[in-house]
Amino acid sequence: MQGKIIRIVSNQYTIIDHKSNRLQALAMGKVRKQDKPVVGDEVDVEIYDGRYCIEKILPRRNRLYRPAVANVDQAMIVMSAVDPVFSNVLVDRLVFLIEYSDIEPLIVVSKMDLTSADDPVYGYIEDYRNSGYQVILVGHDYELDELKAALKDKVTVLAGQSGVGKSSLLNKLDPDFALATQEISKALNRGKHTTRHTELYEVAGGWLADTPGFSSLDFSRIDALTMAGKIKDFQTAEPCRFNDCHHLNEPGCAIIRGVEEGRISKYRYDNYVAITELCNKKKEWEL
């Protein structure tokens, strides 16, 4: 039979099959030697001596390493409009990492009820939308219909710094999910008995990953040229004369010309230039 791994605690795997049955399984030795299973993996399961065992990991569409999740459709980047103030630099760093893994970014701006009409956040929101990103606004009295529709039938991971209102947002989406994640967080913070735990929860008709989150932004695995080819803003531009153009100071670069002519976001380009200095280097930025 086949199923999806939705929970990992130590070496115990919870798998949901196509009939929504939940199975407790172990990983065969040959699977662990090949590649350790992660949450989101589609797997083949066999029964040996009355126990369910993971026989094979099916090909992955993508994989995140921190957090360790596979076959992700989108990453929900939650950033507050105020307190802390909206940071397009941090959002873009998350966007670049997410797009590099062939995952669609979903930008959610919280605490919009605390903004004034002339708040700079509205300029950033328009900039992202003009570049083709989906941006959803939430606040104290905001309905969540648009966000729920975006989560339906998708595997989503959460990203964003502390203090932006992720817990409040999750509580409004599904109080049971918020309570479960709080209990897990308490269990994992008890000291030396901490257990590795990752889980997918059913929320709004989709799957939402409760993970340790993007605790740091690691660009040491990132190739700058590959990253440039996956940034949404750059994909709509005319191609450069040279396939190996890094869009930094090369003559005749179509991306630089697009920025100068206002067809490509200058915010995104400036943040891209800053990030290229971190690619393939052992440097991490803490959230």
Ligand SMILES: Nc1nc2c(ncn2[C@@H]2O[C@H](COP(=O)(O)OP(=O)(O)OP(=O)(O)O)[C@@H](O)[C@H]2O)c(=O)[nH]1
Contents of the next structure:
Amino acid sequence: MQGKIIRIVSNQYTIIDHKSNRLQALAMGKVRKQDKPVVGDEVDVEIYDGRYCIEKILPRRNRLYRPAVANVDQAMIVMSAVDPVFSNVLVDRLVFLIEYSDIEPLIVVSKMDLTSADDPVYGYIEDYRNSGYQVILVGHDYELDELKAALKDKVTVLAGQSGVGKSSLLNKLDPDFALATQEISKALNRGKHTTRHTELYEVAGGWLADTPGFSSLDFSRIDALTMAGKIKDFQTAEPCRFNDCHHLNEPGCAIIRGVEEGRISKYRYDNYVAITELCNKKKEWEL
Ligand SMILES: Nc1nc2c(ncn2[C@@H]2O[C@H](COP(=O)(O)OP(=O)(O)OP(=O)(O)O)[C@@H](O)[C@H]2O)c(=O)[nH]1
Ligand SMILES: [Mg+2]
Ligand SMILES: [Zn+2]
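Output the form predicted together with the named molecule next; the form predicted alone has already been displayed.
Whole complex next, starting from this chain.
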């Protein structure tokens, strides 16, 4: 049978099958030797001697290392409208890293209750929507229906700087989830050996990783050309005729023309240019 790993504690794997049954399994030695299973992995499970055993990891669509999660559908970027003030630079750093990892970004703007009608955040929200990103607004007295619909049936990781309201949002989405993650961080802080523990929690009919990701914002191992190829608005614009174009100052570049003609946002293009300076500093395998 097949299922998804949602929790790993040493060699004990909690797997949920397609009928939402939870079962406890062990990993066969050969599976652990290849590439250790991580939460989010889809696996084949067999019964040996009356015990469930993971026989095989199915091919991964993508994989994150911090937190270790496979087959991630989307990363929810939480950015507050104010306090701290909305930063398109930070949003784009996250968006570009997330798209580079073959994961769909979902932008959630929090603390919208603290904005007045003329807040510049409304312009940014429109720009990101025009660029092809889903942007959901939340705050005190905001309905969470749209966010819940976006989380349903998806594996989601969280991203966003401190103080933007990630915990408050989770607490509102599902008080049980917030409690569960609090208990875990307490338990982990108690011992000296704070083992890394990532778990997928069922929230709004989907799966949410309990540890936020993309906190390092390190572009040094990222190939700028590959990154450019995955940025949403760089793809929807008429494609660049140079397949090795970095879209920086190449004459005849379609992206630069898109910026000049207003189809691609100037500040988002500038964010891209600034980030390319941080790329390709280290080889993928260097530590
Ligand atoms: N007005 C308003 N305040 C909010 C909202 N969401 C969060 N806050 C406040 O913002 C502060 C930070 O919220 P947290 O949920 O702790 O932020 P966090 O992203 O979890 O921060 P870290 O755990 O440090 O990463 C708290 O004082 C919250 O009460 C909101 O939608 N509206
Ligand atoms: Mg928090
Ligand atoms: Zn180009």
